[in-house]
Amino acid sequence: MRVAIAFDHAGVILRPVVIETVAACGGEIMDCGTDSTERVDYVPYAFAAADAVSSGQADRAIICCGTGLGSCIAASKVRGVRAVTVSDTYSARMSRLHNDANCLCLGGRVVGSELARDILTLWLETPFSDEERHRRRIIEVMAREG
C-alpha cells in the first residue's frame, strides 16, 4: 500500500510516529511535506496528500494538522477522497470498516504519540467490510460530488 503524507507546522509532531507506524504496517511512504516546525498553511499540504489518492499515485493518505479538522476539510473537497478526522481506536476502525475512508486527518495538538500509534495501526490494517449496505452509502456520498 503507498500512503501519502502530509504535515503543517502543528501536525509534524506526529511526523515520527506515522512514518514508524507506516513502514510498520508495510507500507511505501510518499511525502507531501513539511518537515519543520515553521508556521506554514495546512492547507497546500493537504491538497498534496488528497490529489495524490485521487490520482492513483497513492492508495491512502495520512494528514496531520494541529486538530486534523482544516486537513480534513480540505482533503474532502478532492474528488473521490473520504477523510475523516479521527482522535479514538473505534473511530479509526469504523472509518475503514464501513466508510471506506481513504484519508486519515489527526490533530498533534489533541493526539499523543502512543494514540496516534494505535489509530494509525488499526486504520491502516483494518479493511473495508464490503457489505452491500456499506458500498450502497459510498456509492451515494460520492454521487453528490457532482
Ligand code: RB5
Contents of the next structure:
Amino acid sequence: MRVAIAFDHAGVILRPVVIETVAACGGEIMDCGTDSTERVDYVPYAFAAADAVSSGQADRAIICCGTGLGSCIAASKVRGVRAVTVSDTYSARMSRLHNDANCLCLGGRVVGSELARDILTLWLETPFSDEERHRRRIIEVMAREG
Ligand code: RB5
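Next block, the form predicted in complex with ligand RB5, ref. the form predicted on its own:
Okay, now the whole complex, with that chain kicking things off.
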C-alpha cells in the first residue's frame, strides 16, 4: 500500500509514529512534508497528500495537524478523497469498515503517540466491509462531486 503522509508544525510531533506504523504495516511512504516544527499553513500539505490519493499515486493519505480538523476539511475538498478525523480506535476501525475512508487525519495536540499508533494500525489494516448498504451510501456521497 502506498501511503502519502503530510504534517504541519503542530502535527509533526506524530511524524515518527506515523512513519514507524506505516512501515510496520508494510506500507510504502510518499512524504509530503513538513519535517520541522517551524510554523507552516496546513493547507498545501493536506492538499499534497490528498492530491496523491486523488491522482492514484497513493492508495491512502495520513495527514496530521494540531487538531486533525483543518487538514480534514481541506482534504475533503479534493476529488475522490474520503477524509476522517479520528481520535479513538472504534472510529478508526469503523471509518474503514463502513466509510472506506482513504484519508486519516490526526491531531498532534489531541492524541498521544501510543494512541496514534493503535489508531494508525487499525486504520491501515482494516479492510472495507464491501457490504452493499455501505457501498450504496458511499456511491451516493461521492456522486455529489459531480
Ligand atoms: C495550527 O495552529 C492549527 O490551527 C492547525 O494545526 C490545525 O489544528 C488546524 O485545523
